[in-house]
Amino acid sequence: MESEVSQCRVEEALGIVVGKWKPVIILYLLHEGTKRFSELKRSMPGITQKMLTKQLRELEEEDIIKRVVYPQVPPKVEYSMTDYGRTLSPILEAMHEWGTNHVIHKQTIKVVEKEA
């Protein structure tokens, strides 16, 4: 069992998708399809241009998203999910379901504590 734990790749997987903006970017591209940088920026009002650029580059380096630059003026850049990146969909859906259940669980605990 100890060797199985030492070979666990959960930390590596989390390193790719964890962060304030990466899951939002991934889910947006999964559900909305190909988007330009400005469209992504508008969909996440709290993110800075610098942070969005950083997060997109990291996801591109991991082959989660694809960046296509069109040679025109002004430059046109589009982002979309790779086939490999789409394999995250069931994982993120499961995390969303767990997160929803966790919020309900926490609310239930607070109600029980108040009654006690």
Contents of the next structure:
Protein chains: 2
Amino acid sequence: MESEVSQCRVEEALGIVVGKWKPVIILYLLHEGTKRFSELKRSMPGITQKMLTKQLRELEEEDIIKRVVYPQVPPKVEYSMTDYGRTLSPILEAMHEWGTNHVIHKQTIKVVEKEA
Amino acid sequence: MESEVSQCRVEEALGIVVGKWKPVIILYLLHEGTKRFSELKRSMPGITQKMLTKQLRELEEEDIIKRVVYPQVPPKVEYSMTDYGRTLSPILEAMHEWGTNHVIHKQTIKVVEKEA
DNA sequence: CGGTATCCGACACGATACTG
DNA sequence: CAGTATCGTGTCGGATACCG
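For comparison with the form predicted on its own, please write out the form predicted together with the DNA.
Starting with the chain above, the whole complex follows.
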């Protein structure tokens, strides 16, 4: 098996989860199930409607989340993970765990550097 | 356990591996061991010296890779993964695998859409 | 309620040239 | 060989305003 740099498919996965709010959205929907647009917005202080809409559309485009519109007034739109989207769960959880540890590791590095 | 959006640490991990060439560099060093700057450059067609240097410096900064300079003429610099950097391996491999499957999945989606 | 439309700044990335 | 330095560009994300 040749170690061909050109056939690295990490970018394919990264492209899905990269984005200021995408990991948060995915983890939130994974843990909380189905949520309305306004609930998502309320759960993410600082996000603008434009950004939330954009990130949701991109995730929907990649079949990670499902968007259901209820034709009524006032409008109601619900978002949830697709079965396929749920396959991202191990990766996201692994990154969350690694990231948590990394925060600690960075402190360790700084201490070592100071002692040197 | 509260599902607090603000304490999502996925970004911490993402910040390390995001970058046009970082996943490629990491996977290459994971698989091939220690490599010189020129070997890395030769293995990544299209990368510029500036970008390679920058990505390597950032990975070194986070203690993912190790940089060893041999004080001689002409210069020789070797790069390799740190033990800590190797802890990224499961995540990178998982993303590579997921990404490989995603390429196939996208085709499936398009077919389904056309039939609809 | 759940969106669009428009403008704008920051920065990632690239091309190119120069250096100990 | 293994880098800097400089300049240019496109995309991402934020602020703000308006709409069915």
